[in-house]
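Single chain ahead, written as structure tokens, the form predicted on its own.
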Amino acid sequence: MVKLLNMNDLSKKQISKCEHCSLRHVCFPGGLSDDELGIFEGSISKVIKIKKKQKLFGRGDKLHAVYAIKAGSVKSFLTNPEDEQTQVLGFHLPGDLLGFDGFANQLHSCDVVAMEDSQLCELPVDNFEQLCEILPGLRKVMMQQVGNEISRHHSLVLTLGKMQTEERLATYLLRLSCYYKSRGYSCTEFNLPMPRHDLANFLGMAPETLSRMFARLEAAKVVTILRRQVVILDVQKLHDLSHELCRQPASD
């Protein structure tokens, strides 16, 4: 088992220094003392850099360490072996935590590729569990943690079961909306961070599709696209459109 660093022990090693990261509130870090981040930071073994493409874990590879997205972005996604068909899962943003599928069997139950050159802070796992054990507020991310995996899959069935196609959008749109704004970005005007063709496939439509209703969003006057550049022009009229369980309060 890994031993954790205490606070004599952060001195001897270079460490990622979360009060200095911008994203510390929506991380692992969120909540905890400076003495409890001290103890943290002692536990993170490095950032890692991947770049784009490139895979960070896949389906099956044993669970060794979990993490947190810096920079950059990932998405996650599933193979059928039988006909090389993949679904996305998710896309996952700087602020983002990752490996949480590996607890279920000690083994990850997708595949992770970096849609972008990105970093990530990598915590092992054996850490990981030794300082829920010790830090309240870690427990906490762990359960809220589990919930966002529950929320994601729920989220996923509504999409591809439930929404047309003009809702799928509009709610996935109002979704990065609210991402961005919580991170203190422009909740108005941002880039999408993955190519159309993986898009589609999340919300379940032909790439082709997928065009028509963006033209059809900017025809109407709700948004405009300049290659990945999103800017909404109407938020309320985003809001109608979206799927009305998924909707919320109108940005500012």
Given for the second form:
Number of protein chains: 2
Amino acid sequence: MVKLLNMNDLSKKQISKCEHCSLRHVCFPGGLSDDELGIFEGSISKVIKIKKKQKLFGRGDKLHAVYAIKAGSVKSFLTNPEDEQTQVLGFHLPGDLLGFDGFANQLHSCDVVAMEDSQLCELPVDNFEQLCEILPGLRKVMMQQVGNEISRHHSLVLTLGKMQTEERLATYLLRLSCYYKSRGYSCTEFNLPMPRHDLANFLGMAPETLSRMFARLEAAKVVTILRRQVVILDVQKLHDLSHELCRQPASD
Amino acid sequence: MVKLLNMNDLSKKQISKCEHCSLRHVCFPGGLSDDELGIFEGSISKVIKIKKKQKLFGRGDKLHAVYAIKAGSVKSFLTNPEDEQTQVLGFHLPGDLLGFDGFANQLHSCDVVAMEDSQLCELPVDNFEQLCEILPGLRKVMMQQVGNEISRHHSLVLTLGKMQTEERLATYLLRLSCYYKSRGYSCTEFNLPMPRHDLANFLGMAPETLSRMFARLEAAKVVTILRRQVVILDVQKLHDLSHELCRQPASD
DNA sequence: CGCCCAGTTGATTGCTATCAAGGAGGGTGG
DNA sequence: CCACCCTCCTTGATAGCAATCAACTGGGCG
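Here we have the form predicted on its own; I need the corresponding form predicted together with the DNA.
Every chain and every other molecule in the complex is listed next, the one we just looked at coming first.
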């Protein structure tokens, strides 16, 4: 069906063109051939925009789509209904994929909200399953993403289970540094995408403790912190403190 | 090709027949139609047996296959080469699937060793990928398993990040109880598949602390412990202590 | 029978949570 | 444009939980 395009259609079309997206290589399309990409692009329903603090999906919501972050940042977390206590599970930045937690029983098992105004590419699960059938490359990418997510969680478990607070922070700063490097940004100067409160929660410590650890790292001339702006002064020392090898670029 | 079967062949054939496996419904075949199952069965290369303390695969090993536990129990863990420190990531019991951690880059990212003599069904990844192409049911099961694994990790992160030691133990005992129930065993009397050392490590505490928490639970008449034998006396109280809803049957 | 390892129990230290108060931006309204 | 407030963050003092060190107990196994 041929159809006239007005300006609106045109602009919509363009934002969902993976081909021109700077994140192409780290997102789903990264493992797709050009032919496959053509088919794939047609199935992204749209780019959705969510405002700061707005929820993308919540625990118990029906799995409707998987998402790729195009711009902005979001956090995922579990909330215990009884005592209002929450655990931040991860921070997700451009290029990250979201929503796999809903594959278990078609219901999301965690909440995801935007930490700032963000844009996400939405890929409805129905389309996704069909695409998996016809695009071998997509299955491969999918499996890689799953593997990455698992590895990331392993790392988080190690961090929470074995490290003390200073090590946890050092480890996370290195991880973030790797992320920015992998995206072509400076790996020594960057901004924390989240407030102290959330980062402390994620790292399993009190906000006060996080603040003290930042202060300690500054005193040791390892980093400088000004509000959310981080400058890594001594990567080696940070590594020594982290006691963990930064095995792979990752964002949470 | 018709071929004479000797006793050996026959027994080998039978152990890889998913159709007759008591774990069929919780394993890969659970989501497959009868037709699909026929195709699937042919691709399991073999049932492998590993002895206690023997390694199934290690970090850095090439991803060769995914595995389903048929009998026994194994643990997965990360080891930090620098300080010999390890973090147990999970305990895996019959019906559980293993090996997805290697999907990221075709290399396993953790170690897996047997806690007792065990049997596992091995499904080479090459076969697996081919099967995914032709068996929609397998893709579905695969996605479910992935979702489960993610949910389980979320839960573990919550446990390690937010709970104190008693809550962690209570939560884990309930989880184990759910597992046994889902497999048709008693949910109030069961054996711990792992030594104290490993359980303490998994739960992010010192073995001495674990011992004290067991003692505390016994003193509160919540459970009785004799070596590895656990009897849950008061499920409700255990629930209250755990501060977490047992959302789904899981084994780690 | 005795060794050895797993597990328990006790005493102490130390890290981190908690409670409390003070300071610094950023936004809003006057 | 300034004052105010509110949130985020930092800093200090205290308390509590769990790690560590150490000694002991009891099975399992050769």
